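First, one chain by itself: the form predicted alone, in C-alpha cells.
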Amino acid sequence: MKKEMLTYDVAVIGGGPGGLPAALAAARQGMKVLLVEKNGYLGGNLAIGLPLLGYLDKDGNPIIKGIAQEFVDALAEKNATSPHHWCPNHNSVTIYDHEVFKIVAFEKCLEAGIDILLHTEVIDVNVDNGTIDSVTLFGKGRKIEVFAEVFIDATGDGDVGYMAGATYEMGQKGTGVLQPPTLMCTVAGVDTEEIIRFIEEHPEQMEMCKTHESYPGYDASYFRKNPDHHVLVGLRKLLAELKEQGKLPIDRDTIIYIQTLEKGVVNLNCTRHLGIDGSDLRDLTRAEIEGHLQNYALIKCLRENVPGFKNAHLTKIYPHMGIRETRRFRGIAQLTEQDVLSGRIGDDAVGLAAYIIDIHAGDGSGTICKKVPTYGLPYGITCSADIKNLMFSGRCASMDAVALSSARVMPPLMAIGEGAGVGAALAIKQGITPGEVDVQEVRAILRANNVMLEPDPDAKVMVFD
C-alpha cells in the first residue's frame, strides 16, 4: 500500500457547514490549510436538500453574516438563492440550489488557496502527551499521514476526537435517546397550490402537537404570501388518519416539504429512523437502507392520499443520511440550555444564533419546538478540554443536548466554524494552543470580517407585510 506524508498549519477534517468556514477563515489568515472530505463534493448537509434556517431571529432581525452570508451572496450572483424570508415557525427560511452551492464552495476554497482532498476519510489519530502529532487518512488504496499544528474536527460525529480519546456525551439528558436521522429526497410534479387550498379549507391540518411552539400565522395565508420559498410542516391530522389505517410508511406525525427554486419540485424531510446511532456503521447502514425504502413507499402513499401529490414522482434520493445528533465533545466552555433560553451573549461569543429549540422525539411521536432569544456562541466550545491542538466545529462542538437542538442548523454551525478557523490561525501565529488564544483578538478579526457579535438595534426587520 502506498503511503505519503503531508505537513500543514491547519488540517480541517470534514467539508460541511462546520469545516468549510473554518478552512476559509484559517486560510484567509495566512495559514496553509488542508480540507479533507469523505464525499466527492464539498458541503455535507449543505448539499442534501435542506433549507438554510436561522439567518434571522424570531422577530425577523438579521443575526448571522460573515462567511455564512458570503455563501448566500455568491449564490445570489448565480441566481441560485431566495432572500432570507421571515417564518412564523422557523424564524427564517432561505431556499437555494444545492448543486450550485457545491460549485460556490469549490470556487471559494480554490480562491483562498486551500488544498482539498475528496473521497478521503481519517482512519487513525496519533496522540502524544495530550497533543495530536498526526492523523492518517485513507482513500483509493492510499494512506496519507498528515502533520499539522492544529486539527479541526468538522466531521459532525467527531470522528477525530473519538479516535483521539477526547471526552464526549451523546443523547438527551436522562435518557441518552438520540434524535432520529432523516434521508432526504426530491419529488417533482407537486401542485403546491392545491396543498395550500387544502390547508385553507382544513386549517386544523396545521395544528401542531402540544410541545410545538410557533408564532400565529403559520397557515395558508403565510404560504400564499410566499408561494415559492417556504417550508411546510403540517398535515398532522391527515397523517394520523393514514397511520390508523395502516397506510403510513414513516414513524412521524407531520409532513415536511421544502420548496425549491423550481416550480412543482419539493424536497421531502420525512423519513424517520428510530434507535439509530449515526456514529455506528451498522446502524447507519440500516438507516440508509430504510430511508430508500421509506421514501419510495412514502411517495406512493402521498400520491394516493394527499392533495397536491397526485402526479408526484421521485427525482433524487440524497447521497447520505441527515444526522441530527451524535457525539458532543467536552470543550473548555459549553453552550447550555440555560444559555439558549436566557439569551446569554457573553464577551466570548464568536457568533450569534437564535434558531428554535427543535428536538425530534426519539420515538417518532412529535417534536419539541420552542422560540428562544438571540444568544452567543462561545469560542471555548470549539477548543477540546482534553487534546491541546484539537478544535471542534459543527454539531460535535461542546454543547448540551438542548443547546445542540437549536445550534445544529447550518448558519450557526458556519458561524462556529469561522470562529474556530480564526482561533486556530492566531494560536499558530503566537505559538500557543487554541485554548490559550485571547478571545478578544479573535472577535476583533471576526468583527472586521462582518461577523455579527451582538444584535444590531438598527438592523432592518425582514417580515412580511
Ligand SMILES: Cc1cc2nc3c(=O)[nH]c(=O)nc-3n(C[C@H](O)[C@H](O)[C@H](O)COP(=O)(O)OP(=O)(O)OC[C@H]3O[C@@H](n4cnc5c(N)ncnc54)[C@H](O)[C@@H]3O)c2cc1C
The other form holds:
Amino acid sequence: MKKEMLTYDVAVIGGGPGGLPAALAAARQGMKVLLVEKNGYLGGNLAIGLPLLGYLDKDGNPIIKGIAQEFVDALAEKNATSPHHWCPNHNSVTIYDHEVFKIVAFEKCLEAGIDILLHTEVIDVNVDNGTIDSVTLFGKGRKIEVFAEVFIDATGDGDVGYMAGATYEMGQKGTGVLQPPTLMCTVAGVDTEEIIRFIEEHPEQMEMCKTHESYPGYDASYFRKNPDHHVLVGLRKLLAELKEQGKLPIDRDTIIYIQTLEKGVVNLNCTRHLGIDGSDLRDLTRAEIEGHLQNYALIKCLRENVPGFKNAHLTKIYPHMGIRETRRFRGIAQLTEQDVLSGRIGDDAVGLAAYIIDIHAGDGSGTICKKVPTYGLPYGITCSADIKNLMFSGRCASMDAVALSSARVMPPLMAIGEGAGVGAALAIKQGITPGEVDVQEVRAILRANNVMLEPDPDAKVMVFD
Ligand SMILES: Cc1cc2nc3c(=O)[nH]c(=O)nc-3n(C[C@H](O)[C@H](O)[C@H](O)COP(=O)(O)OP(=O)(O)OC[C@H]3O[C@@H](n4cnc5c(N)ncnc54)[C@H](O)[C@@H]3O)c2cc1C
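With the form predicted alone done, generate the form predicted in complex with this ligand in the same format.
Starting with the chain above, the whole complex follows.
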C-alpha cells in the first residue's frame, strides 16, 4: 500500500477534552500541529450530551479558566451555553449545545492553524530506543506515516501508549474492576415540572445509597430554583420498586438526566454495561449493541411508570459509547487519591480540580461519591515514564483509579491538556524532552494565559438562587 509521509512538531492523537486544548496550546506557542481524530467531528465526549462539571469548587468558587473557559465563552457568544450553575451535588453544572460545540472546536483549531485529519486512526507506533519516531495512520484505504518531535496521546484509552509498549494500569486497586460505560441518548416530550413536583411530594426519592454522601440542599428546592439548568441523579426508591416488579430493563439504581437548553428535552445518562473493557473491541461492540437496546427499552419503561415521562420519545442516540475508565499510563508523576483527599496543590500544578470522587461501581453495587477540597493537577502526570517524547492528555494520564474518578470530568481534563500542549512546545524549543521541561516555565505561560494555578481568594462565588 502506498504511504504518504508528513512531518510536524507536535502530533496530537484524539480530539476530545484531552486533545483539543493540547493541540490549541501547542499551536499558540508557534508549533506546527497535527490533530488526528477517528470521528468525523471534534469533541470526543464533549459531543455526547453531557454537562460540563467542575468549573467551580464545592463552595461555588471558580477554579478553572484558560482554554476550558474560552470554549464556554465562545459558546456563550453563540447563545449555546448556560453560565456555571452551582450544584450541591456536582459543585457546578454547565449546560451547552453539543452541536454548536463541534462548530466552535473547528473554528478554534482553524484559527490556531492546526492541521486536522478526521476519520483517521493510529494503527501503528514506531518506537526506537525509547523514543517514538513516527506513528502510522490509516483511513479510507490509505496509510500516512507521521513524524513529530512530540506525540500527545489523547485517545482516552491511550491507544498510542499501548502500541508503544508504555506501562499502564487498569481498574480499581485490588480488584481491577473498571467503571462501566454508558451510551447517552436524548429524549423529548419530558415534563420536568412534573418530575420536580413528584420529588417535592416524595423527598425520599432523592435519598442516596450507603456509599453516596448526601448533599444537603440537593432536593426539590434546588431543582425548583434551577428548572432550566440541572442534572438530576435520583428516583432510587421508584427504580427499586420497578426492579422488584421486573419492569426495569437496566441494571441501574438511579436515573440520571441532564436538562438541555431546550425545554422538555433531556439527555439520559442511564444505560449500564457491567464487565466491559472499553479498550477491547469485542466488549465495546457488545456494549454499543446493548446500549441501543437498553435506551429504547428504558424509555418505554419511563413512559409507562415514571412521572413526567408519559409523552417522552427518543430523538437521538449519541454516536459512540461513553467510556469512563480504561488504561491509565505511568507518568513521571502520578495524581493519587491522597493528593485529592488532602487538597495538595504543589508548585508543579498546571491546573486545579475539585469535582467529587465519583466511582460508578463496576460490580453494579451503585455509586461511591465524596466531596473533595480543591487540588492541583501536576504537570508530570502528562509525561510518559517510559517513552521520552510521549505525553498523555485526558483520562489516560497518570492517575490512580480514585483520583481519576474525580479528575475525569471534562474541565479539569482540558486544564491538563493545556499544560501538556505548553510543555510539548517548550520541550521542542529547548531541544529537550517534555519530562525535562522546567515546570515553572510552563506555569508562567499558563498564568499569562489566564489559567488558574491556585485558588483565588477574591474570586466571585457563583451561586445562582
Ligand atoms: C457516561 C459518562 C458520563 C460522564 N459524565 C460527565 C459529565 O457529566 N461531565 C463531565 O464533565 N464529564 C463526564 N464524564 C467524563 C468525561 O466525559 C471523560 O472523562 C472525558 O471525556 C475523557 O476525555 P478524553 O479526551 O480522555 O477522552 P474522550 O472524550 O473519549 O476523547 C478521545 C478522543 O480520541 C478519539 N480517538 C480514540 N481513539 C483514537 C485513535 N486510535 N485514533 C484517533 N482518534 C482516536 C476519540 O474519537 C475521541 O474523540 C463522563 C464520562 C462518561 C463515559
